[in-house]
Each structure stands twice: as structure tokens, then as C-alpha cells.
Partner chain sequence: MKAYDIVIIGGGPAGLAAAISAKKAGIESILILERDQELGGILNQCIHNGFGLHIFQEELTGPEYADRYIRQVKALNIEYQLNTMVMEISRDKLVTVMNREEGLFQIQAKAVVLAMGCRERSRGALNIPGFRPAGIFSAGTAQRLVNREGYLPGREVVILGSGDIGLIMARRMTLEGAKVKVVAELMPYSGGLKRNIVQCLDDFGIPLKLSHTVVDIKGKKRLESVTLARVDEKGKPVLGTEEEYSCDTLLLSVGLIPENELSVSMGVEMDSVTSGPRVNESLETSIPGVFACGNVLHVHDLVDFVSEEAALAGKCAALHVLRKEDEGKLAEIFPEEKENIRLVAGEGIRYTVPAVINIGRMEEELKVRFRVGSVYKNAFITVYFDEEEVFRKKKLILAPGEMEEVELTKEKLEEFPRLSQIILRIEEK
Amino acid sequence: MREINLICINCPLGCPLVVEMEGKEVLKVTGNTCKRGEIYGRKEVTDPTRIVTSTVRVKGSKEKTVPVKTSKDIPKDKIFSCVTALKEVEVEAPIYMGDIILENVADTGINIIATKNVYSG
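Can you show the single chain from that sequence in the form predicted on its own?
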């Protein structure tokens, strides 16, 4: 059996978690103060994912960039590919919050969406 120590990132409490594993199987998660901590601990050691936030360039607006994020969390090992893909993106204003900026980023099936309105001009 091995133990993995984590800090839960699901809420501001930042509970110190201990995940006990046998091979690739999670036996137990301790240290969490809520159910979300247990879910996070199990997922983090078996299939870690993250929401990616960034910006992309905008043309046709006073604002030079628009903030964006993944519509869902993506596998942690795809983050670098996601950010690299975003470096090549430039969108035309106007852009509205929720607009899809890039589909299927890094072959994840997840879209990049705008998180702010950016108007023409």
C-alpha cells in the first residue's frame, strides 16, 4: 500500500488529504471535511483534470485580448497542448461571453469559450 498526500483545491479550506492506494485502486481518502474532498482525492490520483484559463488575441476592437477558458476540465497532460493551440488563435470582435472560440482543443472534445464580452471599435 502507498499513501499520496494532496491539498484539496475544491474550496478555500484546502484540506490536507491522504489517499491510500493499492496498485491503481484507491482504498481510502482521509483528511477531507466534505464529500467533494473525497471525490477530488480519488479523481486526482486516477484521472487528474483542470479548467484552463487564458486569453486570445482580438482584432477589430480597442481591447487587444479576450479572456477564455475550457468549457469543462481537460486532462492535465493536455494543458500544454491547449495553451500552445491558443497562441495561434485570433478572433474578430464582437465577441460575447459564452461564444465558442476554438472547438475540440487539443483533441479533447472540449471547447474554448469566451468569458467576457468584447465589442467592436
Second form
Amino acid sequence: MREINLICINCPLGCPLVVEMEGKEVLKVTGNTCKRGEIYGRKEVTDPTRIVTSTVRVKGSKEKTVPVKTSKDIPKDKIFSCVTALKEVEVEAPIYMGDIILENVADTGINIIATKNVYSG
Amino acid sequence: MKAYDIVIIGGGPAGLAAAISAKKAGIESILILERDQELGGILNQCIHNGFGLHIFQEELTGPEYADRYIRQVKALNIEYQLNTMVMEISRDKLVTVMNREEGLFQIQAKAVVLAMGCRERSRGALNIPGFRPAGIFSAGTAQRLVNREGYLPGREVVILGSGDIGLIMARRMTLEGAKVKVVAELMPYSGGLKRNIVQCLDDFGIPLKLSHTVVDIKGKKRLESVTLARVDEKGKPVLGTEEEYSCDTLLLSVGLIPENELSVSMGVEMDSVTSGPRVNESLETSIPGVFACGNVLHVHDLVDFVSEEAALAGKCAALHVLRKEDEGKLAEIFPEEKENIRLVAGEGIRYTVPAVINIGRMEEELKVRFRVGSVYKNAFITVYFDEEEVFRKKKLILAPGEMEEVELTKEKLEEFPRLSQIILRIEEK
Ligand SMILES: Cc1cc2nc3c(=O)[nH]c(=O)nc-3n(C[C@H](O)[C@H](O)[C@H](O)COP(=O)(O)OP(=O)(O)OC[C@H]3O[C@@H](n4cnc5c(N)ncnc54)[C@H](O)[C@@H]3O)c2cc1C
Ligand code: SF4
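With the form predicted on its own in hand, show me what the form predicted together with its partner chain looks like.
Up next: the whole complex, starting with the chain shown before.
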């Protein structure tokens, strides 16, 4: 059996969680004050994911960059390959919020989309 | 000379929400003045997500959140002028502005909404004498350089202060390829959100040293190293606890301060705790017809509350203009002027916004926002009308970094016709 220590991030209380695991299975979550802590603890040890936000370079605009994000959360261990892939990308203005900037980033099946309008000129 | 019913100073989230609600309250003639080249304020550089959970029940990035309001401003045909800096506002609401095309000119307003936001504290953060080499930035400046200019200001980074902007930048610079060695916080607790500590520091193995400060910096032209030391309860560095970190960049994230040069020079009465104007239930300053909202009023950590507060300021500015136009019509809305009731920040409370309430003018419900002075566990927020306790709520945790609120109702206040003050207190049992 393994014990993993986490801090619940769902409210300012920040309960210290202890997740007991056997292999890949969660036996029990303790230290949480409410149900949300247990849900978070289970997900965080079995399938931790994050929304990743960054910027990519833009050509043909007063703006130098366009902010972007993953359209859904991606596995935590893919964060670095995701931003590394974005370093190679340069896009041409105009770009509109929601435009797909890069498909299937780092083989996650998730697209990178623009989060701001960047006009040309 | 140009004239508008309502002139709004600043086109950030506060200015945008104020304009939208003033328009919806029936004012046609509104102008937003913004010194930057686009609307949206500081949100344009906050590319991370986590905005709007409260209002939209979804997690937006800063630019996405701003866009929701910019779209409304455009759809409602509200006028705005970009690249236009407000230089001065007189007591009788003559606004002096400057831009490239028109030079210096003046606009007469019937009501003014102050929405200039805040800036970062920097002076006094580094309590060490001597020369400052290149490589020392405020976290917000670094945020603009990385996110807007696409320029990484350094490779090896130490961050002083664990405010949210510092934490967000620790992650951002790490993802951009820099090595963030440590975040040092003077206080025994972090001022940042738990979520940011976990997702910006713990995710990347960046250590957070509480009760630590910078005691020395080295480097002639460019920063070469920063020395941290532990501090005792009084905030004094403890000898022998020094640790030197080689680095080329030091980010300061030591708090925000409302941007109130304009308010001060026009003679608005200020609150020494918030560094913002003192306002009443209508978010009106000591000068009638001048309103304030957002970070210029008091520093907010969640933009959702900025938008909510600004909507009230915009509506009240609209009512002010309507009252001037038709005293009779307004007599219905504000039946009578009553004595002001003072709001007092009692034990544990640093300040309240508003600072005074006129029941005659208040809406059915009024949110009083405040901050506590230190961390409390299992304590009670209490409200007293003079001596009588009227509200008590248990909180598992209260922290200076989290703005709190209580709601007062007109109905309850009217039960106390001779009320002179309302006192908020934190009680530990
Ligand atoms: C660097 C930084 C990062 C932040 N990050 C976050 C975050 O991640 N999450 C969060 O919830 N909050 C964050 N905040 C707090 C954030 O400021 C508020 O949530 C919100 O943006 C405040 O809205 P506002 O309209 O009051 O101020 P602002 O967004 O600052 O807007 C004020 C506007 O007024 C304009 N202005 C000022 N003076 C003049 C003048 N004289 N003439 C014309 N225009 C003028 C400015 O250019 C600006 O556009 C951050 C603040 C700063 C300073
Ligand atoms: S477990 Fe519940 S109470 Fe504790 S931090 Fe998480 S959400 Fe807050």
C-alpha cells in the first residue's frame, strides 16, 4: 500500500489529503472536509489533468503574440511536450478567438485554440 | 467642448461593466476613456485560465473574459476612445484628456466613474540599500513581456512574494524554459490562492519558502545572485539562515495598490487602509456624481467581483444623471434622504466597502465587501447594529488573501430607525 499526500485546491481551506493506494486502485481518501476533496484526490492520483495556456508568435499584426489554450484539459505529464510543440508554431493574422491553432497537440487528441482576436495590420 | 452624461475613466473590466449597466439603466450618452490601445485592461496580459467561474460558471482566460464584456459594449453602441489618457478631472467634472490625434482637450461630464485599476507595489519591497542591477522586475511587468511581447526576461529566476501574479509567473516562465529556483514569502502564509500554489509551484517542484526574505543581491550590470534568509516573528532576518541562489532575474510580487493619482488631485476623500476612495452605498465618493469601482476602489483577487461591483457603480451613476434631469421622477426612486449610517471595521476586519450607507438610497440588498487582518480558523463573521448582534456566520477559514462579503437588507435596517453604526467583527467563539 502507498500513501500519497495532496492538498485539495477546491476551496481556500486547502485540506491536506492522504490518498491510500494499492497498485492503481484508490483504497481510501482521508483528510478531506467535504466530498469535493475526495473526488479531487481520486482524480489527481489516477488521472491528473490540466488546461494549458500559452502564447504563439504572430505574423502580420501589430501584436507579437496570440494567447492560446488547450480546448480541454490534457494529462499533466503532457504539459511540457505541449508547450514545446507550441514553440515551433507561428500563425498569420487575422486570428479569431476559438480558431484552431494546432490540432492534436502532443498526441493528446486535443486541439490548441486561440483565446483572443488578433487583427492584421 | 464635448459633453457626455457619463464619462468612465479606464476600459478594464470595471469600466466595461459600469458602462454596460449605465446604458441599461437608460443613459444614452456614455464615453469610456482608455489610455491603452485596446479595451480589457490588465486582463489582456492574464492569459491563464480561472476567470469567470463565479459569473459564467466556466473557466475562461483573461482575454476571453474581457471579450464577453467588450462584445456587449459594442453591441450596445457605447462610445469609447482608445490611446487616450485622462490627465485631470476637476471637482465639477471637467475631464482633461490627451491623445495623439487631438492633443489636449476637455470633456464635460454630468457623472464620472473612476475605473483606473491598480498597479504593482514595488518600492519598499526590497529592503536593502544600494545599487540595483538589471534583471529585477515586478511580476506584472514580466507577465507583459512574456505574454504580450513574446520575450523571456531571464533564464534563472527567484521570486519574492507569493501573490497570485508571482505564482502564475513561476509557472509561465518555467513553461517557457526558465528555471525558477525558489519563491520566498515574508509572511508565514501565502497571499496566493491554494490552487495556484499547487498548480504553479507543486506541479513543477518549485519550493515555496515562507517567512523568508531577500537580504542581499549581487551583480554589477546584471543580477548574479540573491541571498534569502529566514525572518523571525517580527520580520527581522535571522542570522545564520542565509542561502545564496545564483540567478539572473528577480521578480517582485508583493501586492497591488489602487491607481488613484487622479482621484487624489480632484480632492476625493481617501481611505488610508484600501488606498482607494471612501464610498457610500452607491459607490459614490465624497464628491457627488463621482463613483468608483474595481481595483481603483479596493484591490480584488477575483475579476468576477470587479464586474459585479462595477455594475452597481454604473447604475448609480445613471441614477445620478436621471435625478439631475428630473427631480420629480427620482423622488419616487429615492423617497427621502436619511442620515448616513457608518460602517465600522471592528476586531479582525481591515476595512469595509462601502464605508457609509444611506438607507434612503440603498437597494433592497447591499453587499458589504471586506478583508480580514490575519488567518482565522473556525471563526465567526458577525454584524452588529449598534450594540445588537444581527448576523453571525461560522467560517472554516478566513484569510487576508480572500475578500469576504456579507449582505445587508433594507428591510432589516429599517427595523432600526435610530441606528448610527454597523460594526463588523471577527469573533473566535
Ligand atoms: C499584473 C496584474 C495581474 C493580475 N492577474 C490577475 C489574475 O490572474 N486573476 C484575477 O482575477 N485578477 C488579476 N489581477 C487583478 C485584476 O486587475 C482585476 O481582476 C481586474 O482586472 C481589475 O479590473 P479593473 O477594471 O479595476 O482594472 P484594470 O484591468 O487594471 O483596468 C484599468 C484600466 O484603466 C486604464 N487607465 C488607468 N489610468 C488611466 C488614465 N489616467 N486614463 C485612461 N485610462 C486609464 C488602464 O489602462 C486599464 O486599462 C491582476 C492585476 C494585475 C495588476
Ligand atoms: S476537501 Fe472540501 S473543504 Fe477541504 S479544501 Fe477541498 S473543497 Fe475545501
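For the two forms, the rigid core is made up of the largest set of C-alpha atoms that agree within 1.5 Å on superposition. Numbering follows the first chain given and starts at 1. This structure is a prediction, so every number in the text was calculated from the model and none was measured.
After superposition on the rigid core, displacement of the C-alpha of E38 between these two forms amounts to 2 Å or more.
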